[in-house]
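Given next, in structure tokens, is a single chain: the form predicted alone.
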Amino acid sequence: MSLILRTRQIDRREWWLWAFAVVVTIALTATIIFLTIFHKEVAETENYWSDLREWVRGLAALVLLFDIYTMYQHRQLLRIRRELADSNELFHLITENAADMIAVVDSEGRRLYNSPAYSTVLGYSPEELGTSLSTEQIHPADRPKVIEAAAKARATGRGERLEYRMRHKDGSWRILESTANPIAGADGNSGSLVIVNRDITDRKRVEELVAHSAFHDGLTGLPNRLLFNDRLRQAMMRARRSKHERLAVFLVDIDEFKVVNDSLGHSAGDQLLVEIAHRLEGCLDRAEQTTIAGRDVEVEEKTQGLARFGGDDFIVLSEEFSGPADAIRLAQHIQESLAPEFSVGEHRIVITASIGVALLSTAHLRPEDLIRDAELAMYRAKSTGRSRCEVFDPEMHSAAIKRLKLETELRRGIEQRELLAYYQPIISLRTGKVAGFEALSRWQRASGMVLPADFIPVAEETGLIVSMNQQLMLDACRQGAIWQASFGCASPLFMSMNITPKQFERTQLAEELRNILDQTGSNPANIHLEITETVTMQDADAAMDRLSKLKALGVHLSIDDFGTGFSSLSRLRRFPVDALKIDRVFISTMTEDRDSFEIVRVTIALAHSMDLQVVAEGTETEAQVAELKALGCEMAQGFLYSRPVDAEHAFELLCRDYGRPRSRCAVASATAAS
């Protein structure tokens, strides 16, 4: 029961109590007067006065009882009034201090009461609120539903929660969550309403931010993969309904973005990504973006969608083109927009992008199919030289299926120990004998040998190269220790092994190598590790740290494929390396090409000036060997001496140069790996 209705009931009860008291008092007084004045003729008798005294006593008793009852009822009313006063005071205390806005409005919408929270939240003074209707500050678009909710509350006696916008005094809009409850009138009908409003503007903003972050990239603010997939799905449905499948997806990958992160730091990389996103947005917003088949076409709405797919990948959806030629023009336009240098802090950065394009066809049933084909085209663009654009064709899909099958078989091959260690001899040009071997992985399947060019790239891309090389190092170190013990060469046989880029990135590489040396009992001085020139130059500080840890184990370090990368001689001088391996590209042409010869000569002279040994890779002719000897090259390897062979044939090469071991156990152990 409402406070107002309770007060009205008490007022009515008190009025009837006093009215009854007056009536009873008048009635008793009239009776006494009647008995004492109008019956004097019988007053002389003794019985009369006796009866009169009885009547008076009875009436006095009634008056006393009535007075007691009246006092009791009065005290009850006073108690109830005090309770109501306390309740009223508590109500005012709550409403005056509540963060929620509480109002009482009549059936015409006039405000009968407004809590101070209205002034705090909306900025209006009590006078301003008192002179306006409760619906005046409500957003025009929300006003009908508020009026409807109020009418429904009065009709049903139960209010419903709703959200609407109300204008702040400064002109901004606040979002309120409101509940209206009716107040029953004296006739039982609901006229007035008690409205409780809560300001949920901040909560709604947080919800919007959460919803936005679920579908947008936190760094660039662009749509993310999830939102792009949804937009692409809708675009595909539109294209199918219109029967004009003019839709293309462009996957833009920034070339060598990792170099920016490694050299300038991730904060600079993030800033560059933001700048790239802005430039792509500007590129897609230009009017020339709507050029179709050489004609300028005006469109009312953007038909391109840009999203960040993660990392340094951006993706573009275009619904306006007439064929592959227009798609290529758009891709070239994107590349041109990224060509000018970017300003990141104090640095000026020039980037290129590889773009894969996939055009919608009947074979694309899902958005994932179209995106997959764009990725395949992008990978083709990167593999053919970067800064290129490739349009997907079905052969790419077939190649991808073939590659996936090869990857699956390679994983199984590693588990089933189908990967074998092969050894290519490295010859001392001074003695002409085997000085050591380079250990190489070969894949022997039941159907035959798989070419390294087929499975090594797959292993590197998938990361399987790490486990492959760890097993190779274990086998090679064990085999090298056996051969050294068997032949007891005056100059110890060394075992050379490649450290792949993914292996070199592992911070635990030195610890893993130490464990292998301990397991196999290998002498670290007989282990040569080859690291490619490009890997060592990408992050000089990290490379120096890892090379120092490896060098601390006592192993020898070589720079592999020297001359094919971008060397910094100042960095190379600081690295703790022992040898350089000249790439086969220069060795194979040094006797016919003067430039190649000069490169080999200068490289050997440079190495010797830094007290480094030189190994020439890819020697195939005696003429090459003669030139290398004349230049002072220490060692060579290549098909002239031997192709990579298994352990048994490598053992025979050692026997050719050093004679057969005297111990049969040594021979047996030396050939056990085969």
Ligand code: C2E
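In this text, the rigid core denotes the largest set of C-alpha atoms whose superposition between the two forms falls within 1.5 Å. Remember, it's a predicted structure, so these values are computed and weren't measured experimentally. Numbering follows the first chain given and starts at 1. Compared with the form predicted together with the named molecule:
Domain assignment between these two forms: Glu460 and Asp170 are placed in opposite rigid parts, by better superposition fit of each C-alpha. A two-part rigid-body description fits the chain between these two forms; in it the smaller part is rotated by 17 degrees against the larger.
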Given for the second form:
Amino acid sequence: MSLILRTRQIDRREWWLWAFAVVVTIALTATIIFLTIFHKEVAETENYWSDLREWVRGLAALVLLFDIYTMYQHRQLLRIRRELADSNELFHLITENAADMIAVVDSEGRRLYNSPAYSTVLGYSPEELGTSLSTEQIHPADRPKVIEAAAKARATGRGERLEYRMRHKDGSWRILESTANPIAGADGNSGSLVIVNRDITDRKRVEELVAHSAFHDGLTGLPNRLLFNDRLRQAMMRARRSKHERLAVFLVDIDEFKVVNDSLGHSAGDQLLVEIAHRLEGCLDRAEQTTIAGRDVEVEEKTQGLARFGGDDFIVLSEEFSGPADAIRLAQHIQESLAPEFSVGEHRIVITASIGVALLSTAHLRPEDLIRDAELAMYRAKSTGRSRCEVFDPEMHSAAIKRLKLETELRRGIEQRELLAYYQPIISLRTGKVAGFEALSRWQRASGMVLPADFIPVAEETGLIVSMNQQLMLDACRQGAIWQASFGCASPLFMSMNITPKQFERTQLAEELRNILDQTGSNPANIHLEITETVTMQDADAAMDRLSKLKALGVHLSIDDFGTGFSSLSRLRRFPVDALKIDRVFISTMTEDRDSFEIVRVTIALAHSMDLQVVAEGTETEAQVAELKALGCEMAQGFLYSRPVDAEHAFELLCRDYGRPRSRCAVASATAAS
Ligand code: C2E
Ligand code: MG
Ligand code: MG
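Now the other one: the form predicted together with the named molecule, given that the block above is the form predicted alone.
What follows is the entire complex, opening with the chain shown before.
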């Protein structure tokens, strides 16, 4: 554009130059003619003629000089014009072929020039755009900032990069990155701008996609933990500013979701999660409408937020409630929305959810604090049964701290070998002698002995159970092999060990056990593994597979605590088990309670029909033993015979039944041997 202006200036300059040259030449020529013709008679002296000649010569020299100067100026102008034509051509070459859209606008913002790229990028031909206002196609919301940027560029002489939306001819919006630079006029300020626009819509879309996937869950499209934390932080600040501190976090965990994954496969599990996310969204939208309807607020105000927290956990943020009762109402609302059955493929699935709620208090400084309390409340809800809702209270916090302390101490205890194997004898009701032992853990602390009920759940939850039980199995197998060698000549002595659900889930369990058997030289036939029936209930196929692998080692499998789970004997028939241990709740009441007696009687009869041996747990009285013998029960275990004891006392029990062995090695405890 500056080229056009320059050309105009040059044209103007050349016109003046020529006009001046002609006028001066005419004036001088006329003067010479006048002097030579009309002044002849005025003074015809020799002097006069010589003066006149001098004058005419001088003037002619002036005309010549002036014409030479004019010619020189003309040549200069021709050169500049040629240069301008060249750069003009270059300008056109660039603008006409550039992928970026280039426009020139005047001081009013009217288009003076539009490059052809406008038609490829925005669908408008340069003619269509014509001399329209350059802001016409810009998104109304972006117009003020564009106008402001143009004014700033004109004022400062430098344009800044700007992003705004422009309407494509097809009606869609494209995002442009643009720089407007002022064109200097003759006075240094023409008010015109040359604008270079680049279409960055695709790049923006990719950037948005990347940003979206960093902050959203790929499966459900819901915000993820990262984004939720950020929103929660802002909501906490809002709540603090408003001084109401009305903010609650709900952690929603789907009960037994693993069963769906295990039984129907992960893709069905994924589908179910997507459906759950939809339900939760719908439920919160409705809840929000109701809360907003009751108040005078702007419709855009978002008072609730939902995110997927990973796995089967969802988290809800609510800024709209007036106390714990309201929060519980929303939790119930969420649970109700999940109650109707879901259809995933051809399957109909019914789920329940446990919800932990934490209400913002002054103790919550960071979002993590609030989430942690919601988690604690959720764990409490889970531990008290399925489909429950719990609101966090500070007691939960101190319980959690206590638990954390216990975990740290247990970890140290395992390292320092404070966990010992105790042995409780299992008596053959036929011979009345010790047939084997059940190995049970005891935690020997400076403060006293800790029973498994107080540390096994923590060990199980934290995964410490794996290393803990490995050590116990090693000790028990080693001890069992020693006793076997000393007393087992008449009848083999077995060693029974408990396998928790976490251990049972491990695919390496069979492999690890084989190593332990090899390491301790144990006969697999003398090793009994106790598995609770609930473990076998979750995923029958996987359980079958694992049990078969263990059975292939040659070990004996027992179902522990039988009767407390929900499985039936017919279901257990499928599994390669060898014995049932009837839970002590039935044994302890069988002599007084008719129902318990019936359960024990039928269990023994059915077990026998399936070739399973029966062990009665928790036998405490002779009367129970008499009944059990009458029912044909093979073995009994309980305080009547002995409490769980250390290796030395267990050795004494064996000596009592089988006589003292000659070999001294039998006395050595397994722990010492290791
Ligand atoms: P369990 O496998 O059913 O073990 C039997 C429990 O009943 C033992 O409790 C035992 O002391 C108790 N018991 C035995 N006879 C009687 C009786 O006549 N009356 C009463 N009231 N109780 C009796 P303990 O040792 O406290 O173990 C509790 C549970 O902890 C065990 O139940 C077992 O499931 C688990 N457990 C213990 N040690 C270990 C271990 O090292 N590893 C694993 N995985 N689990 C263990
Ligand atoms: Mg047991
Ligand atoms: Mg038991």
